[in-house]
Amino acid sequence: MILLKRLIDWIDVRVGVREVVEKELTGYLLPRNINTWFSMGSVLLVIFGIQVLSGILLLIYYVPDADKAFKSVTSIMNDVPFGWLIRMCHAVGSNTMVVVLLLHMLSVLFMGSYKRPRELNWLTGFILFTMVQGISLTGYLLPWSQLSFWATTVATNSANAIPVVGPALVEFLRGSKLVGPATLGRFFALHVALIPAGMIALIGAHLFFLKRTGVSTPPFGLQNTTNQWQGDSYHHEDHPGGIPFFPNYAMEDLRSIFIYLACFLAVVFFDPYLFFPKDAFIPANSLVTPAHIKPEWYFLANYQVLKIFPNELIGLTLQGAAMTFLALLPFVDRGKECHPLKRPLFLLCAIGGLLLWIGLTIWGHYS
């Protein structure tokens, strides 16, 4: 210990660490009536850091060729020393992220933590939501399965239905008129390098916007459930007599952490196959159409849509006026209250919204 603090003391004279501890950890305060939702966010960190290794690890064998790539993700699950572990924990990873993150968005709209002056949190983590969409639709192709193969041919083509330049931007994502080497090449770049890259960069960005506007005030057990912020000058959301984020909600953060992991792993040693259907084992064939196949399942809704309509550039113009709505909500509702019961309008268009959209999940899944 004695040793501990002399090199501590070090440290200090140099870097000023005290200080800093002092001012980010043990005096950096908090609502005192903070809750559990409000860990959703490192939870997410956790999963893009476990995301990140394991991709790492998977890159050391994985041949991103048409030719080899199935036969290197099979030789991962059945021949490297703990190669079927990496994959497990990579493919589950992908869907615990979406889970997690629909958990994490939702909170702040119920909490109304979305509203001004944390306009550019609002947007930063909705970029990041559909770049997880992105990264997750660029590594569904990668196995080169039957599964990814035509789920990924069925993806690009419904960007057809875009007027003028529609067949001009399937070619683009694809690399040349149909799913092949060129588009497996495409997606890897983007995988492993581009996609990842912008996230760190948002990642970055939405602490820094959270860091200087401060942590939200939840709306719950409170007699003023109204948004404080006034005036146009900057200022940061202080919590005189809260807790502190160092010790008190840095265990909240490590049990939502725990059980997270929990659950994950519950997946991953239990039932490691949930999200694969049996197309998944079997190598592409650009010849050979399966019977069914559907794209992942936080893109059913999405997929249903598309069905629904006889023209597909229906569909698509209402997804992305709904994705476009949900983009703007801080600049749309300028309302000053935040508790969600005091907001009947906006419960009953979050609750319709939230029991569409599993509703059209559940039927894509089904139909």
The other form holds:
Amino acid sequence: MILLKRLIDWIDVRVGVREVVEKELTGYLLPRNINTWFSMGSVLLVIFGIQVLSGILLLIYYVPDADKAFKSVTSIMNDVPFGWLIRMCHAVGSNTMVVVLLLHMLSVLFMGSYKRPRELNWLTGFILFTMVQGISLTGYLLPWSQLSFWATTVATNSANAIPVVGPALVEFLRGSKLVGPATLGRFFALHVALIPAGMIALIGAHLFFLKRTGVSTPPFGLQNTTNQWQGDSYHHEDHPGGIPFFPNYAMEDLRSIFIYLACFLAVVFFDPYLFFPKDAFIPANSLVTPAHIKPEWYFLANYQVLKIFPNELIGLTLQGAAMTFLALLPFVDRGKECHPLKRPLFLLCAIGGLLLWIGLTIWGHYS
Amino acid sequence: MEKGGRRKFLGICLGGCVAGIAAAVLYPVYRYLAPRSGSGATARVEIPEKDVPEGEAKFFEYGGSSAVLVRKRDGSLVALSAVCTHLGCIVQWEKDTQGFLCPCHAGHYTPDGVVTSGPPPKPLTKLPFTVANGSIRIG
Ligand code: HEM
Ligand code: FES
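Moving from the form predicted alone to the form predicted in complex with the partner chain:
Okay, now the whole complex, with that chain kicking things off.
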């Protein structure tokens, strides 16, 4: 104990760590009415960490070669001690990450924290969301199963509907006319190098914006729930008299993290194949298309939209428009009010949109 | 209860939980990374006698490492580990001089594995073998 104190003293006189702790942890005050939804970001950081670590471990035995990929994954599952655990953590984690990401986005939406001055926070977050989709899509191909192969065939094929450049774009995405070894090479590079590096950069930007602007005040339990930002000069939103981040809110973060881990490990241990249709266990065969090829659950709505419209271009355009609208939401929705119940139009659109998405997902699942 | 006793007790419980979680994570990761021995380590190797003519050497995998069989000019057989006793390079058979040369730091051995020059501190390890029905069995 005394030794530890002397070590900290030694560091403190040199770099002033106690001042950093005072400023960033114990003296970092959060709004008094902060709630559990604000811990979703920390949960996401933990999930991202788990994905990176389990991913690096998988790289030790995974072979990114069309002839060997499926066998190497099978051997991770059956031969390598605890290989099943590492792989299941990675595969299940990719799904639960999307769940938590959706919760994070929904809470930011309903509490109006995307509104100015936090447009950049929303924008970086939204780009992170598309990157999570991209990293899932590219990771899906790597086991080189029937599911991987045909889901990628269908997903890349949808770009065909884009006028003029469509067919060339599809070939560029695949690296060949059809999905094949060339596709595996580029998806592997995207999945393990480019997208993770980009995500780290964007998480950095996301947290930087959060830090500079200050945490938003949730609109619950207050008289005035409008956004006080003037917009004439830079101003950090402080919360005098608020709750210290450490230890108070750190405990709440930890509680959410452990609740998440309990749910996550429950799936890993008791229903690991929850997200695995049976085509995931058959090696890829470029000459045999399986009967019901479906994307992952969070792409089912997109899949169903493409199916509804006889003209794929309409389906694709609608999705592009919806994504662009969401990305630019803080620039469209410029009202000052943050409380969801005092924003009827927003509430209507948000709940309507959510129900539409859920409906399309269920439809896509059963169609 | 003595002063601070409750705090200390809870601190120990917390430390125990953290240690338990750390062990539950590190043990599978260690097992995942640990080299897997066992497979093939004790397997015997059979080589037909005609594969090793007089004055020649035959290299093969044995017990997860490299080994060599030599038939000397006098017709007798020797089985050796091919791992140089200096820093572990694999020795080469020199047919003209009828000896082993380690290319890494020029260690020289006789066909029996005895060091004749260079840095190797010990002779090459001899391997047990038997010959029966035209086949050499090592191990
Ligand atoms: C890899 C994914 C992500 C990570 C690791 C992450 C992490 C975080 C963290 C740690 C915070 C601070 C605590 C909190 O309010 O939860 C935060 C805040 C925020 N995030 Fe994210 N986030 C991610 C994705 C997103 C996405 C997809 C969006 C929306 C499109 C988004 C929008 C926001 C906004 C607007 C805030 C500010 C909230 C406030 O100050 O009230 N984030 N994020
Ligand atoms: S390793 Fe063989 S001589 Fe140095």
